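Given next, in structure tokens, is a single chain: the form predicted on its own.
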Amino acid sequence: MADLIVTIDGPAASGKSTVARLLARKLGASFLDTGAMYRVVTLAAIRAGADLSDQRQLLDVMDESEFKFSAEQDKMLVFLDGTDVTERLRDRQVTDNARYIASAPKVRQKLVGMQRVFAATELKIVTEGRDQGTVAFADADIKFFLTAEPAERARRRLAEMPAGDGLSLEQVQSDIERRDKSDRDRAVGPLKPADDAIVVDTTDLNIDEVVDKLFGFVKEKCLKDG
């Protein structure tokens, strides 16, 4: 397993993926992007013409892939079947229906395990989902969880959707509260701090202000010796 291992949970367009990008950056570390392996999942199983709530379905198709992520600076490649296909995974196809993957516990578990591979392989990560601290890295040096108000998550994730999307201010933040409130219900891996989490809230926060402020933890607990 790496020797610093630093996990960022929290809810959708809170900002944790960047952050966690950034601070991998200045850590010197690698980046697991979890979100990126439910996606992969996701656009394996649409590709395969899968019933996505079909957990067996789901399975199957995981048996059946090839699955490969690669650290690369700052950001994490993610390959299916030998094709490298990190930037169709934003494809608004596969972020409607993540969700399946995300829901289906004997999935949830397999994708943990994957993780926990992929960081058994790097010296320092930084990975962020919504179950980092609490499932796949309970043993975690140092445990974040970012939050930040419903509205100004919309605002985020609203600036970075493709113009085509059409959607307004207010339809996004439906979409992110009904997200919260599924992620905060599921059965397994539920959307949570952990007990010993740094909870930071990133509303009044530019992105950083945010990376800054963790990496002072970071020093703080992990690298007093240098």
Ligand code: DC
The other form holds:
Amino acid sequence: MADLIVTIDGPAASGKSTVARLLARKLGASFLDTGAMYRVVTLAAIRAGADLSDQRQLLDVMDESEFKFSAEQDKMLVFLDGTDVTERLRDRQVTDNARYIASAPKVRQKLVGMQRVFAATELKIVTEGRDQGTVAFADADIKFFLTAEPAERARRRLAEMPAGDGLSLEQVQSDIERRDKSDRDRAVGPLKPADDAIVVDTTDLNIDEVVDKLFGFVKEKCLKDG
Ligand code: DC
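Since we've got the form predicted on its own here, give me the form predicted in complex with this ligand too.
Now the full complex is given, and it begins with the chain already shown.
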């Protein structure tokens, strides 16, 4: 297992990915975007024409597909059957359907296994998702849970969308609230802070402020010579 495991969980558009990427860079750690793992299984299942609500079909798609996650210090490339699909994973169709994949217990079990294999091959990791501190790495060195008001998360998400998407702030916020509910209500790996997680409300903080804050906690708790 990696010498240093930092987990960052939190709801959609709470800034986890960007913060995890920048924190990984600061720590010289590899960055694991576990949402991308759920997204690539979603993409593979859509392409295979599978019934997304049928766990058996999802497991078959996983068995028949080749997934590769290439960790760089501050980015993660995702390959499906040898093709780089990183840019496809944010497509609306994938985002809208990922909840089916995320609520299939056996699919989650397999993905958590892949996340642990990843951790076993890296020296230091910063991993982000919904269940990293509660399920995948319950004994992580340090755990964070990022939150932000839904309206602020919607504003951030809208700002990163291509102008052509044509969605209103209200539509983006209601999508986010629907995803929050589906993440929180799921029977397996639901979205919730681990008992020992440090909860950080990022509503009034910019990215650099969040990264500095988390880095400060990591230094204090985990880096003896820092
Ligand atoms: O963080 P994201 O938006 O890329 O996540 C994509 C989907 O995967 C979303 O439906 C939540 C789900 N997910 C999960 O259930 N567990 C994780 N560890 C990461 C993501």
